[in-house]
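One chain comes next, on its own, written as structure tokens: the form predicted alone.
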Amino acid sequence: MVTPGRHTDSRARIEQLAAHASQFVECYGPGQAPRLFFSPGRVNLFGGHLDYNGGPVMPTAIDRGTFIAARSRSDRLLRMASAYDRQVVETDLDQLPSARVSKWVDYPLGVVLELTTQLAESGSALPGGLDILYGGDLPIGSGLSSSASICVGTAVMLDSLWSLGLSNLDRVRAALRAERHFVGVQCGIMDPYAIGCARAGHLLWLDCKDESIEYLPIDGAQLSILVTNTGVQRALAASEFNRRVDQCAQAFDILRSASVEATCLRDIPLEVLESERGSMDPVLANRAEHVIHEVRRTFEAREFLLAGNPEGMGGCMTQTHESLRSLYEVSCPELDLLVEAAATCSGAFGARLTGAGFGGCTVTLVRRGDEDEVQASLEARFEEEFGRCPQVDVFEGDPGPREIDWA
């Protein structure tokens, strides 16, 4: 796993953090120069909407993400702001709010609840007040988690400027509680996962139901992988997402008496979904029959990246898709036209919606040296169809979550 650390950045994202900590200074005013991390967000390939069902997944950290500039205080206020607006959120750490408030401080708020309650409740001295601003350069709601970016990053600078001694896992599984608990989003564990055990240059093995992790290597010299964002505001990802989570545990319930060793959803065998499919609500099934066949996908995926076979992964992306879009429904027009473009281009091997789906993005995996072909094939079809552009970038892998040395 990646401990934070200085890791060795580029000089643009060097001076990227370096102007987030202008912002820091017009914010807060002079003192002491911020300290200043980075987390990154996630694309996943493999596995949609397999994590909170017990399924395996495979994403990898990108190198878009949140910045994170933060100043010890010496009282026990707490201010955070966000780099968009400004709007200073103060709270004071012995009285922090025990429900949301519905805005984006909700996610580092979660994360400061849960370690200041950890904290209390083994006895420990609490921490001194903090000036935090956020900001960063992954689109906001477009299915690459920027949620679990925020939260992991923010669990990463407390525990530094904090000096709580977590170890990876914690610092994950502190982000995870936040969004369940707190901000209310019924999420697997995918998100923090892949955020906070990056390893660039590598997708992520996540087998949800037993936790356990594997690095799997992806040639970059070989394969691009290619995010295009429809710019379809995900309105509906937070309800309709909870709503899919108690359809699949519905599916399970029923499906459990007639294959008593199932612990998941992911555990049952096709045959008996088959066998009680007449009983069931028709939209319970069609979700069990998704995440059943998607489990396979996924485990057929991972042999393709081993053996070295990008058509067969992109065969399996595009299956995926289509999953999600018939029997899952958690697509958009938009997402269809952009799946549909990438089977089209000779330098594609496939694509799939990434993220909860509802809008966002999609991922394509292509062929390195074809990216500007394919994305320009990609803009020309959605600006035909929708008359925009969409935002089409390639991204690299990035090592996980880390305080930058940019002075």
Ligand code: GLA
The other form holds:
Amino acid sequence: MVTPGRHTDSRARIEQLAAHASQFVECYGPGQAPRLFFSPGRVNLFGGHLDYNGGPVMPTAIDRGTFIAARSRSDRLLRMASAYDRQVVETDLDQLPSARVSKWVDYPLGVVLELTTQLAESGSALPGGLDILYGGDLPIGSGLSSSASICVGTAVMLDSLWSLGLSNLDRVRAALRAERHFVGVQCGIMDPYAIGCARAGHLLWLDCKDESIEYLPIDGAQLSILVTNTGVQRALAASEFNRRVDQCAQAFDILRSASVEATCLRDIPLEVLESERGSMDPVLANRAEHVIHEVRRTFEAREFLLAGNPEGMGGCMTQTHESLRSLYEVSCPELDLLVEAAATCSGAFGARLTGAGFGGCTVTLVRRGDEDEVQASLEARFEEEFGRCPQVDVFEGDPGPREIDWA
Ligand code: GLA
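Would you mind generating the form predicted together with the ligand now that we have the form predicted alone?
In what comes next, the whole complex appears, and the chain from above leads the way.
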């Protein structure tokens, strides 16, 4: 587990956070200097749409994320603002809203509610008010988990300012419950774990059936993770995502009767699906088929990673994309083109959409040193087809949410 505060941050990161502290002062006025926190985003390389089906996933945290500046108040007001619009949302800690308020504020508010409810239930004194400013350098709504980044970062910040003494997993679970119960997205466990349990230079192996984790080193001297943002807004992401969760639950309900030991869709053998397929809704059968093959592919990708075989890993990514496109139906033409274009670059091992899909980003596994060639080629193909340039970034790993020492 990563202990917040143990990492030495780059000068550039410290300067970014110091600029965020200046914005905090502009927003809330002078006084005691705020404390500063960074919480990364994540990119998932293997295990697409497996977490809520009990399968394994292999994400990694990235060096882009959420900035949080926070200062204690002497009263019981909770004030939250975003550096994007600086509109301050104010609530009383003793009368926190029980229903959603407005778009982005629901995420941190959900975490505040989780943690204050836990305190109240355990009979502990409720903590004092806070002024908080959020910002960051993570593209929002692009499949890089800006929401889990805010939620886990908020849990880490509250734990620290309110001296709650939480464990890493307590913070991860508070973030997860906030998104599920308060914000209302039926998200799986991958994103808060990928962020809260991150270790730089490693992919996280998270088995979503028993929530066990392992750290698998990724050779940063040989491999780069390149992320291309299609710029396609994921308007349907929340409703269509919840629909996929529901369809998988329905498929499992049908298939479990022929596989008594199974506790989730991950456990269903391919033969069971094949024997039941004729009597199933074809859409549900396709969703299950993706999940069953994706579980196998994720175990294969793990073996390729451990054996130092990037060609094998890249092949799994490209097959995953095809399955997400045709069987799971969460892709779009912009994502497909980027995966197709990556397949023609000699420096790219493979690519797939990352996150929920319906727009957002692809992740491409690239030979270190070949990033510029791959980037130029993806940009040219995309521009030729869609008349605009996508945003391409090479992300490094990150050790997870932490307080930034900036004074
Ligand atoms: C979203 C969800 C995750 C996961 C991915 C798909 O990012 O938040 O829990 O299901 O989609 O792999």
